[in-house]
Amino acid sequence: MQAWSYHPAFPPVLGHVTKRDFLSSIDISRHQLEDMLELAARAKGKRPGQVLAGKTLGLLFFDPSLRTRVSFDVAMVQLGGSCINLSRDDLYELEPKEQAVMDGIAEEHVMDAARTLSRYVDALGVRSVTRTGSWARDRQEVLLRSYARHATVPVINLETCFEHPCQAVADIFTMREQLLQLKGRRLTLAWSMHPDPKPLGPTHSVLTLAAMMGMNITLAHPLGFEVDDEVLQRSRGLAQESGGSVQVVNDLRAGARDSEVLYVRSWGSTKYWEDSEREAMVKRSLSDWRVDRDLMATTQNALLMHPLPVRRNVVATDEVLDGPRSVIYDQAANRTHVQKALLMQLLK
């Protein structure tokens, strides 16, 4: 990222940063995160006007999207800019490997696509969550990182199997909006049942940023559904630095007990990443990993969060999703305001 400047109605709150891309939840410090949240709150309360007039954001979606696509599009429109949305159907098969002999199905190298798109747009967002069958490969975010390496404009991670930093910033924003102060507050990140193997991106990014904010985090999941160990150890270090903590339990009720925020979602097993049939078989006995009224009653009147889309009455019951402690639509709405803050930081 370059030095950040703002419209006079939104005075500078951030200093110089070391990356022009936003690829990971660790691309920003706690101070920079707090300043981004402050700017998002201002953008939510008072629209900053046409501060990105004439700017164009290119969005590349290699996988489906609703909230990410629409929130970025709306954010750019409200800031006076515009979006170009491209899906997998609009793009050639791409080769991300350096010095590849392109005699296979790939029609274009990422290098050429990224350099060309950089001549058209002022920033690029990339979503690619498709599993290749290898966790060692998928955690490297090869396509996203290749775009970032070759593009000459800022690149934003719109979700990979490994991270979803834009979602996580909006989730932290929502928590702070509801609780005011996050340090020392009790967050449970709870695995839930889902028929499909889901990416770990939102879980990894929320875990990282919540630890950065000094929350006391309980990660609750069945055996075999551990998060990436590097992310876990990094989060423990960040929590310790910030006065928080991270613990892991393998029991949903124990994990949810006395929590102030219950963040529920499913994620795939890195242990069975290359064997979806084996993962599906393991999950047959885990249907009780679901949020219902009885589970919510064990919490400290917790906020219920989920990044959506949600499998109703599988991940959580209608009663709790539509209940008074559910903030799932606030999370979704706040995506736009956080996106506005990020885009102002990158493009002004």
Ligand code: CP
The other form holds:
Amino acid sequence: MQAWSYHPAFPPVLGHVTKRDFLSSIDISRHQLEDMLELAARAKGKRPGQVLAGKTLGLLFFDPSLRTRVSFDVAMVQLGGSCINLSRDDLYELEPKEQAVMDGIAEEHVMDAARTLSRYVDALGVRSVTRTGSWARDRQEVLLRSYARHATVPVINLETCFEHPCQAVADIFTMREQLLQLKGRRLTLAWSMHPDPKPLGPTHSVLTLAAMMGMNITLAHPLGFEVDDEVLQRSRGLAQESGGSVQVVNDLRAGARDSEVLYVRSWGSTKYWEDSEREAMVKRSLSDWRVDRDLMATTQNALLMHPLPVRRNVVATDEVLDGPRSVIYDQAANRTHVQKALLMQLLK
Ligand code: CP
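Switch from the form predicted alone to the form predicted together with phosphoric acid mono(formamide)ester (CP) and print that structure.
Below is the entire complex, every chain and molecule, led by the chain shown above.
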């Protein structure tokens, strides 16, 4: 007897890895990404039915969220399952270090939390974007990886300082809805001004998946705001394999020129990750890294993308965010559909 019955229009698609975590944009191949996009398109067009009836997704938010929290909750409801949402205030202070002598503030080891939660829920999502002050440490996604190591159910990355793969799949899905095919299309990933140092997750994940899809990517950022070198190199490798390219420029206007998709977002400097005052000082001269009507006019009628939340009239003007080429709410809405596809694939 089959463990699960699926609506015939929504057969399970992926069959990868034993405990199928989704921690990074490189946890899926190009083929698997295409499958997920196809399943998401079907799930958007027609409700898949109660295929996850009786299943529970545990969502652990160590940092705030609007879209990720609500879109996962709605996705589970639409599939017949349910979510348990927990925030930092609901949880004990956690110790992720193996074999730690726990005589500090941490009340519980991640190992125990992950093993216990695995007895209650069918999959776990973890968001943790809090900076420790060390890029070398934050790029290791210690809390997420510790949950993934110890949980016996699939673990999903809901955003770290290093990756935001669910956002990136929704963004690729949105680009494809608009442009139909992505190979050879010109995407600009543009840094923007923001008063706070933001995590690099969305930028790293979109860069990786867009390279996988064979897009011609221009990464535009000021000096000092380089993305993680390993991510840049792996994206160049993926782009080469798929017929795309990745170039870096340190000028917003040069980066945006003739772009077909202008994806704007701020991120913190890995160079000044340990010194946010220094970063704030450097940023004082960068307020013109902002998208406005004049910049949009230099593009090839580009789509304007941002993963939200957005600082209006700092990152981009009201006029362009609310303009005809903005797809910011489509990106947010598509989170639900790609996450339905992901959940069906992970929990089949
Ligand atoms: N884009 C995104 O992840 O939004 P939230 O931080 O609101 O979840």
